[in-house]
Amino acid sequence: MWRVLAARGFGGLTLRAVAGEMGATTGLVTHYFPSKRALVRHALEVLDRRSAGRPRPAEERVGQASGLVRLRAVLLDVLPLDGPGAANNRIWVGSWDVALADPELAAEHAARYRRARERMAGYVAEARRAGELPAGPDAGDVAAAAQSFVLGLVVQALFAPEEFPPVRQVALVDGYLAGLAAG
C-alpha cells in the first residue's frame, strides 16, 4: 500500500493497485478492506502512526530545551528538508483532498492539526515565560499562525523545491520566529 501511495497518491490508491503491488488478488484485499474508503482510512491511520513515530532530528538536537528553541524545532521537523521528509509531506498534502471530501476524515485531520497547535501553544507560553517572546495575542493564535506559515511553506517547497531548498526553508522559519520575538 505504501508504495502505491508514494507513487500514485491517494487518487491512485485503489484496491486493484494495492492487490497488484502485493501480487495478490483483489478479492484478498477486499477481505481486509471492503471499500476504497476503508483502504484510505487505513492508509491515513498508518501515515499518522508513521508520522508520530518518525525521527524528529531538530527536536532531538535541542534535547530538553523549551520555549522558542522547541517551537523552532517543531516547525523545522514539519518541513520537507530531506528526501523522506518530502515524500511524507507529499503524501500528507495529497491526503487533504481525500479528507476534505469526507466529513469523518476531515474531522480526524482537524484533530491532528489541533493537537499540533496545542503543543506549539505550550512552547509559545514557555517562550513568553522565559522572555523570548513578548506578551501579545493568545498563545493558541500564535501557534495557529505558525502552523499556517509552516504548512504554506511545505506546499511551496513541494511545488518549487529549486526555489525553496532546505537552507531557504530554515532561513524563512528563522525570519518568521525573529519577527515574533521582535513583537
Second form
2 protein chains.
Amino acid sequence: MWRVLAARGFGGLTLRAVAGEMGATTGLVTHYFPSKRALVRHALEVLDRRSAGRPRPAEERVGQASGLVRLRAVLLDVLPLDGPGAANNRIWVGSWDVALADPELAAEHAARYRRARERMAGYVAEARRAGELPAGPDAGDVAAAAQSFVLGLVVQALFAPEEFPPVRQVALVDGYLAGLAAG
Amino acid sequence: MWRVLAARGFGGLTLRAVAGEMGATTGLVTHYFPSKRALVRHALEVLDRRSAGRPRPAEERVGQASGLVRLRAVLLDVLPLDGPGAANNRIWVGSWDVALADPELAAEHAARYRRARERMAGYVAEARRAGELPAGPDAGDVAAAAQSFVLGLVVQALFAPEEFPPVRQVALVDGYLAGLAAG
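May I ask for the structure of the form predicted together with a further copy of the same chain now, the form predicted on its own having been displayed?
Expanding to the full complex; the earlier chain stays at the top.
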C-alpha cells in the first residue's frame, strides 16, 4: 500500500493495485479491506503511527531545550529533508484530496493540525517567557502562521525539489524564526 | 465536472460521475474525454483559466500601487475568503495528489508556483526600492517564504474554516507582512 501511495497517490490506490504490488489476489486484499475507503482510512492510520513513531533527529537532539529550539525542531521535522520525509509528505499531501471529500477524514485532519498548532503555541509561550521571542501577537496566531509556513513549504519542495534542497528548506525556516525573534 | 470536483475531489472524478452530473451518458463524455487523465488535464486547464480570468478585487483595487500593497493583494487573492475562493482552492489542493503522481502535471504545477514566486519577488524588490521593506534576504527567498505561508494557510483554512474565518486569514497575512516590514 505504501509503495502504491508513494508512486501513484490516493488516486492510484485501488484494491487491485495493492494486490498487484503484493503479488496477491484482489480477493485476499478485499478480505481485509472491503472497500477503497477502508484502505484509505488504514493508510492514514498507518501514516499517523509512522509519523508518531519515526525517529525525529531534530527533536531528539533538543532534549530539554528552550521553546525556540523546540519550535525550530518541530518545524524541521515536518519538512521533506530526506527520502523517507519526502515519501511521507507526498502521501500526506496526497491525502488532502480524499480527506476534503469525506467529512470524517476532514475532521481528523483538522484535529491533527489543531494539535500541532497547540503544541507550537506552547513553545512560543515558553520562548516568550525565556525572552527568546518578544511579546507580540497571540501565541495561537504565531503558531497558525508557522504551521502555514511549513505546510506550504512542504508543498513547494515536493513539486520543485531541485529549487528547494534540504539546505534551502532549513535556511527558510531559520529565516522565518529570525523574523519572529526580531518581532 | 466542477461540481464533481468541488464535492468529491479528484478521487471522485470519473467519466461516469461527470456524466451523471450532466444527465448524459458515459459514452457522450468519453467522446470528448477518452480517459480520466484527459478529464484531469482539462480540469486543471479550466482552473488555470478561471484563476486568470476571475475578478480579483484585491488586486484590481491596488491599480498602480506600491510593491508592498501589490504583494498583499496577490497573497489575499490566493486565500479562500469567499465561496468561490474556497471551491477553487479545494480543487487546487485536491489536484496535488494527482499531479504528484504524474511528472508532466507535476512540472506544470511547479512552473505555476515558480511564476507566482517570481511575481512576488518583483513586488518585494519594488517595495524595497520604495523603502517599504528593509533590505534583507534574497527577494526570491522572501517570495518563497510568502508563497509557503499562503499555501499552508489555504490548507488549514480548508480543513478548519471555522477556526480560519476570512477576517482571521486577512489578519494573519497582515501580521506576516508586518513582520517583513519590521525586518
